[in-house]
Structures are given as C-alpha cells and as structure tokens.
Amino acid sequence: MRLLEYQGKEILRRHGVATPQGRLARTPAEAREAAAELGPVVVKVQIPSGGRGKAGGIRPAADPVQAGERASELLGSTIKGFPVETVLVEEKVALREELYLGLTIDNRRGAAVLMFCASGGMDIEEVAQSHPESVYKLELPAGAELKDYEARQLIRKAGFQGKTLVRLAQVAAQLYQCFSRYDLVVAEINPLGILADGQVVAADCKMEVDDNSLFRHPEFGSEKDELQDPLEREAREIGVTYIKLDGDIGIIASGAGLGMNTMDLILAAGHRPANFLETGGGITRELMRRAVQLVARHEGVRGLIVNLYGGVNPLVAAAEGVVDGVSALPVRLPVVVKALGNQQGEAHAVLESAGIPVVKSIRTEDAVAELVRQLEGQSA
C-alpha cells in the first residue's frame, strides 16, 4: 500500500524527523485558513505517485488568497491519472542543499538497502542512472540494526562532516526505524533538505507498506480503501493485479515473471510500460474482456501486448475474452497476442479469425518487435 505524503510525514515526525509544518485541506477555504497560520506555503496534491511537481501538482502561494486559488485549481482535477481530493498546505522552506535518503528491499539478496546521494530533488532518477557511483549504498540483512557508525561511514563517503554528518546519520537511523516498525518496502526522503542554519528537514517523502503485513497495521485501513486510481480499484474488483505506470504500452500477462520480462523488453525496444497487469491462474473470458478494456483506458496507451502461458489457464477462453475486449474498444489499438500452452492452436484460430495479430514464437522479443512494427507503421 502506497502512503500519501502527509501520512509518511506523520510517521517521520513520530520518530523524531523534522518536517515543514503543514495542514491537510479538502476545500479552498481550508487551504486559506492553513496559509493564514503558516505564511508563504506550497500547495501539494496528495496522490500516490511521484513526479507531482513536473505534472503541475505542487504550486507555491505567497498568501492565503493565493493558497485558496491554488487549492481551487487543484482540487477536483486529475494529476497523473489520479483524482485530487486533498492537498497538503505546507510552509515554504528555503533549502540550502537537497539530498536523497532512501531504503528499499533487494529481493535477490533478502536484505534492506540504505541509499544516500548528495544530489536530491526531482531529477534523482537521472542522477542515479547517469552517475550511479554518486549513490552510496549499505546492505542491511533482515533483522539487523543500523548502527550509528555505519550510517556515518555511508554518509561520510558523500563528503559530509561534523554536525551535518551527525544530523544526517541520525535521520538515516530514524528512517530505518520507520522502515522496520511499519513493514515498509520503500521509504524515501527526497529531498532531504539542509536549511541555512544547518538543520535537516524532510521536505518530501514516499512510503510503501508491504501488502502482506497490512493485518498488523489497521491504522492504514484496507488497501482497497486507499486505492485512489479508478483503474486500480476496478482491477481489484476484476481480480487481477494492476499497477498503473506512466508509459505508452499496455501489458496483460498471465504471470508476474512473464509480465516483468515483457516490461523489460518493452523498455529495451524504446517504449515504456503503461502498466503491470497479472491475471494469475483464474483466467475466464469475462475476466480477459474486462482486463483488455481496463488497460486500454489508460490515457497514455498507444498499443497493447498480451502475453499468456496456458499451463493452467484456458487459452481459448482467454482468446475469446481478448476478442470481446478489443471489439468493444472505441478506437482500435495496435494489439499483439502471444499465447502458448494448452489449446494454443484453437486460441490462435479464434484470434486470427477476429483479425488480431498472433505471434507464435516462444520469444517475447518477437511479440514486442511486432507491436513496435505496428506502432511505427501507424505513425508513418
């Protein structure tokens, strides 16, 4: 479950991490009242997605009137596909430096990884990709404690010393406490700001709770309650796993590994996945019809790839569902289906009779290449 920024900051404050003062607002009037208490503020949409600033979801306001205007513009709008129901009105702070501090899980090694970079802010992903050597990492085995000297050694590599080093190491330890206490799989403070007086403040944060541990955290409610995106709510109703992304290629896969492999190959082909969708082993004609229509409703989708393995899934029912779903789309998208396994011959016949391209190779690379060929032909 992805927590909203204000929820993450509440957790940070409980563990002693300083954050800017802020108030949650659901109406422009509440935003004006908050700004009257806080002075110059920043009005920030509360949606479970990063990149809010570039999407226009974070706007400064010099006074209460402007804060009300910004809230009026944002509330009820849609940012990155999420309806905006609340905004965080937060005091504007002047950061002398912007850093990055994060924790995540390395599933291959079964350990948490603490990461620190002296270049934080909106472009941290680009920094991490172009200069990976600037992101310092410390592996923390399951159940291990983060010792003070370990945090200091990590942060010292980025050139920090003295009181600033001690303060940053303390925040790292506090973030790790949050990570362990709330069964988080992601905990990021970005930017982690240094103020003119040397104090350290969490200007923004991102936290995600392990779904398998939600029974231990009733304070967060159920994941279904927290899902803001209508596509993700509908996916839950259909019974498939769906995660919305920012790309242009919709994906339907019958397994998580198959889906992730397809995502990697789409990226390698120069496109970006618009979603991750895994059907699991319970495919029916109706499930597949709804899955196709759900994926196609993503505002950025230009093409769709369906990648199925018919071990336990009935491929004929899946093919019939794909035909139903594609036929009902208001605009026909480029679509490619790779379906191998039981009844594959009959499934291919169903698809081909409906004019849907089928890739019979076992290589997903070939299916991706066929979809790219269709997209290029469409834009030529």
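Definition used throughout: the rigid core is the maximal C-alpha set that superposes within 1.5 Å between two forms. Bear in mind that the values here come from a model prediction, so they are computed numbers and not experimental data. Residue numbers count along the first chain shown, from 1. First, how it differs from the form predicted in complex with the partner chain.
- Core-superposed comparison between the two forms: the Cα of G159 travels less than 2 Å.
- Superposition of the core reveals a Cα shift of less than 2 Å for E69 between the two forms.
- Superposition of the core reveals a Cα shift of 2 Å or more for V322 between the two forms.
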Given for the second form:
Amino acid sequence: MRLLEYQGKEILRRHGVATPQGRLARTPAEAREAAAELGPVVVKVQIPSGGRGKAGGIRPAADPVQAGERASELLGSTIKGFPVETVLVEEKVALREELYLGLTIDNRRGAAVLMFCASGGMDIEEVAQSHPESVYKLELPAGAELKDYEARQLIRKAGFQGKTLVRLAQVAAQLYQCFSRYDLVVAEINPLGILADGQVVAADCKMEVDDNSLFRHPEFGSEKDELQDPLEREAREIGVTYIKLDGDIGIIASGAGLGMNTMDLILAAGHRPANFLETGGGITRELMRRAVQLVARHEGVRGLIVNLYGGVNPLVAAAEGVVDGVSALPVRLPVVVKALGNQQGEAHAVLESAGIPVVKSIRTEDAVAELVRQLEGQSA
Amino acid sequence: MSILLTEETRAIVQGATGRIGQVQVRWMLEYGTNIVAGVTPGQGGAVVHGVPVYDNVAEAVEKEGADATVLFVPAPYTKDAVLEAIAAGIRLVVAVPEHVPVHDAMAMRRAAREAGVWLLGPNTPGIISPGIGKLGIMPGNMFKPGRIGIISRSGTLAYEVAGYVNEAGYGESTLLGIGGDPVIGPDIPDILAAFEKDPGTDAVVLVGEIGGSAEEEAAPFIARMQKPVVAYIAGRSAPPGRRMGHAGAIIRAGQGTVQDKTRALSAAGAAVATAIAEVPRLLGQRLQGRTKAR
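Right, the form predicted on its own is done; let's see the coordinates for the form predicted in complex with the partner chain.
So here's everything in the complex, that chain up top.
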C-alpha cells in the first residue's frame, strides 16, 4: 500500500526527520488559510503516484489568493488516473542541493538496501541507469541495526563531510527506523534537500507498506481504499488477486504460475486475456461463485477458462461455485474448466451434470483449444 | 532416491489442529508420509488422525525424534513458528502459508541460513518424493516415482509440468516448490546441488516465472552441472511494470523478463522450453545425448 506524501512525512517527523512546514487542505478555503500562515507555498496533490510534478500536480503559489486558486484547479481533478481529494500546502523552501536517499529490499539476498546518491530530484532512475557508480549502496540484513558510523561511511563515499555528513547520516538512520517499524518495502526521500544554512530536510517522500503486514498497522486502513477499478476493489474484498488486461478471454487460476501459463497459451492460440484472477489457496464455493461473476463482468469478455488444482483447495466446492457463478451470469458465455487433484472425479461430475464442459487432460492447451472451438462454433 | 525428504525423515506438522492442518495431516498420512507429531501451542495432548499433538516443537523433537516440519499456521504467526522450529533443531522447514510479511520472510531466511537449515517457502506447495512422502499441499495423485527432479517457484505450474513429464513416462525423484514470494528461504543453486549429488536423479526441470533474477543467478551453477537441466519460464504474455516500485527498479533495472531468463539459462547450457509441452521432448534429447556421450 502506497502512503500519501503527507502520511510519509508525518512518519518521518515522528522519527526526527525535518520536513517543510505544511497543512493538508480539502477545500480552496483551507488552502488559503494554510498559505496565510506559511507564506509562499507549493500546492501538491496527494495521490499514490510518482511523477506528480511532470503531470502538473505540484504548483507554486506566491500568496494566499493564488494558493486558493491552485487548490481549486487541482481539487476534484484527475491526475495520473487518481481523483485529487486533498492537497498538501507546504512552505516553499529553497534547496541548495538535492540528494537522494532510499531503502528497498533486495529480494534475492533477503536484505534491505540503503541507497544514497548526491544527485537527487526528478530523474533518479535515469541517473541510476546511466551512472550506476554514483548510487552508493549498503546491505542491511534482517534484524540488523544501521549504525551511525556505517551510514557516515556510505555518505562519505559520495563526497560529503563535516556537519552535513553527520546530519545526512542521521537521516539515513532515521529512515531505516521507519522502514523497519512500519514494514515498508520502499522508503525514499527524494529530494533530500540541503538548505542554505546547511540544515537537511525531506522535501518529498515515498513510502510503500507491505500489504501483507497491514494486520499489524491498522492506522493505515485498508489497501483497497487506494484501488480505483471497481473490479479490483471487489477482488480485494473476496481476497483474490485480479489483474485487468485488455483482451477477450477471462481467466481464473488457482495459482499465479498456472495463470500466467494459461495467459501464454491463450495468446499462442490467437486470443488475448481480458483479465486474470488468481484464487490462491482459499477457495470456497462462495468465493468461486463471485470470482466467476467478477471475471465475466469485465467488458469485452467472450469466454472463460477456469484452471484449478486441488491441493489445499477443495475441488468439489470450487466446482459447485463455478456452477453457481455460471448459472447466474446474465448472458451465456462459453466456459471451459480444467480441474485436477484431490477430489477431481467428484468435481468433474458436479460440473458435467450442470452442462459445463470439463477438460480432464493435464494439458492446459487442450482446455484453451476447447474454448477456442466453442468460440468459433458460437460465431459460425 | 530423493533429496531433503527421505525414508528416514520424521516430520511434524505445525498448526496440525487447524482447519487446513487437520485435512492436510490426513492427506499426508494417506500418502505414506512419516508424520510423527503435530504442534499447536495450547493444544498439547490433542490427537489428530492418530498423531499426538504437542505444545511446542522442542517437545516433539525430544519425544518423537522429529527432524522436519511443515507449517499450516496463519501468516501472522509463521515467522514465530519457523524460528521456533529452527531453534529446536529441525533441519527441514516447509513454510506453506501465503501472505507472510516480507520483513518476516527476511528474518526467517536469515535464521535458516545461519543455522544451516533448509527452509522452503514461504508460499510453497511443499516437497514431494513420490513413493516416500510429501510435506505440503500437493495433490498426491498427480505424481509418479521416477528419476526427474523438479524445482518450481509456482506450485500449480509444477503440478502441470509433472503431469507432462509423467505422460512421457518419466516420473519424479523429488518435486519441490521454493516459494512464490519475493523473499524466500532457498537459493536455486543450493537445490540444484542437492539434485546433482542425488544418485536417484538423472535430470532436473527448473520451472521459473518472470520477475526477480533467481533464474539468472542460478545460471553459473547450471553451467558447472553434470546433469542436464531443462527450464521453462512462465509469463511471456504478462504485462510489464506491475508491482515494480521506483526504488526497486534501481537495483532490478532491466531484469526479470522471459527473454532475460531464457538467454541466461541457455548460455549456461540449459535447454529452455518455450511451452510446457516441449519439456518432455527436451528432457528426452538431453538424457539421450548424455547416454551417447558416455
């Protein structure tokens, strides 16, 4: 779950990192009031996405009247596909230098990686690509503490010294505390600014909380709040993964790998996946009924393929759910089910007695071919 | 023969008294697995399908000589259960739960590596050695005893590949899932090394998928192997860019596509199938080539 900038900055402040002064505004009037307190400001849309500046979502305002105008332009608009409901009205700070400080997880090594780069700002990805040697990295194994001296060593490599070095190292240690405390998978301060007087401030920040850890961070609410697509929101409610694509075949699979492989085979057969729903190991009859209906509701779906293995999943319940879901569809769609594993014989019987075509081979391509046959039979 | 799970393995089930745990205990027993105990804190003294349940892993190790465990505990408790098993001296830990927080997975991985323990998962279907037993959720009817080792990041896809391998008359020595999560216990080369040493395995099938770089990083080891490796990478048609964070992209830039993985694996001498249906034919070629070369 991606936190909004103001949420990330609250966390940073709680851990001792300085940020520009700011107020959250939901109306132009609130933005005017904030600017009256803060002086010249920047009005920044609060959406869970980067690239806000380039998309016109970050605008300076010299006085309260202008701040109100900027807010009224931005509030209610849509930026990068997200409706703008709040703006952060923040004091304008003059940065002498813009740096980059970030933490992420190196999956292969199972460790956090602290990254520091003396050139921050908008195009850090390009800098990292073209000059990878300018990004200094430090690996932090699970449970490790980031010692101040380690952070100083890293930042010294980028050419900083004296008080600035100590201040930057302190921010690095504070950011790592946030990272560990809030189960973050990404924590970035970009730019990390140095002011004319040498003070260090987090001018912008990005934090992403591990969705699987939200049970221990109820303060962040539910991740489905940030989902825009109604089908994705519903998928989250049922507890399945749903990916929207743009073809004509709906896919339900009991595992991610199987689903991806089904997509590959549909493409090879000359069709395109419309979407891809992965149930994981929690199938119930009700979940399956809703999954079928959800996948079929995507516009442009002309057929459905359901590809299941019963290991932890109860195949008979899955089959009953498919029957429920298919029989409640508003229009008849070609459907093919392949279901193998525990209870496969009973599951096939349930499907067949409801008139749903079952492919009993191990080969998913046989199921795809059967669906294609049905689609062609229908259009003929 | 098999790797990791053998006829001597004495396994416990953590979370044996739960809804999923009870069913899986029964299915693992029916498959012939040597399950010696269950463990659920607070449920010591219970019996699940004839298997005694203890309050903690240390007791199960002491009283039943357990040396392996398979977990069916809720994701929030998985880290604690894995650390408990490692502390109690268990040598093989199969962490089935999905949705385990990644910071927890990092701690589990570190503890397992420091103790020299095999940790499969989290989010693994488990390990099965047909004819010997299984620790995990694989449907037993999909597998046959044989001499092919199968390693997979995805459970369901491994079952599918095993089906094709069996249709062609091969069968598996051991099939295991390393785990589908971003941070997992095993590194592919460690598993490949175990198969390389196993006299009961003639060739290995590596089932990968897009994302990360685990397959690419296994390539140098594959290049040194005597036994043939056949690989299949799923996700040719998956949309790029999903779930890739900005900071993540810095260290992962340009990695993780089917093309990258295919290139790296082919250069290391693996035969890379473009569809699962090709896997048996490539296996046949490689196994035959080997016989001729000798």
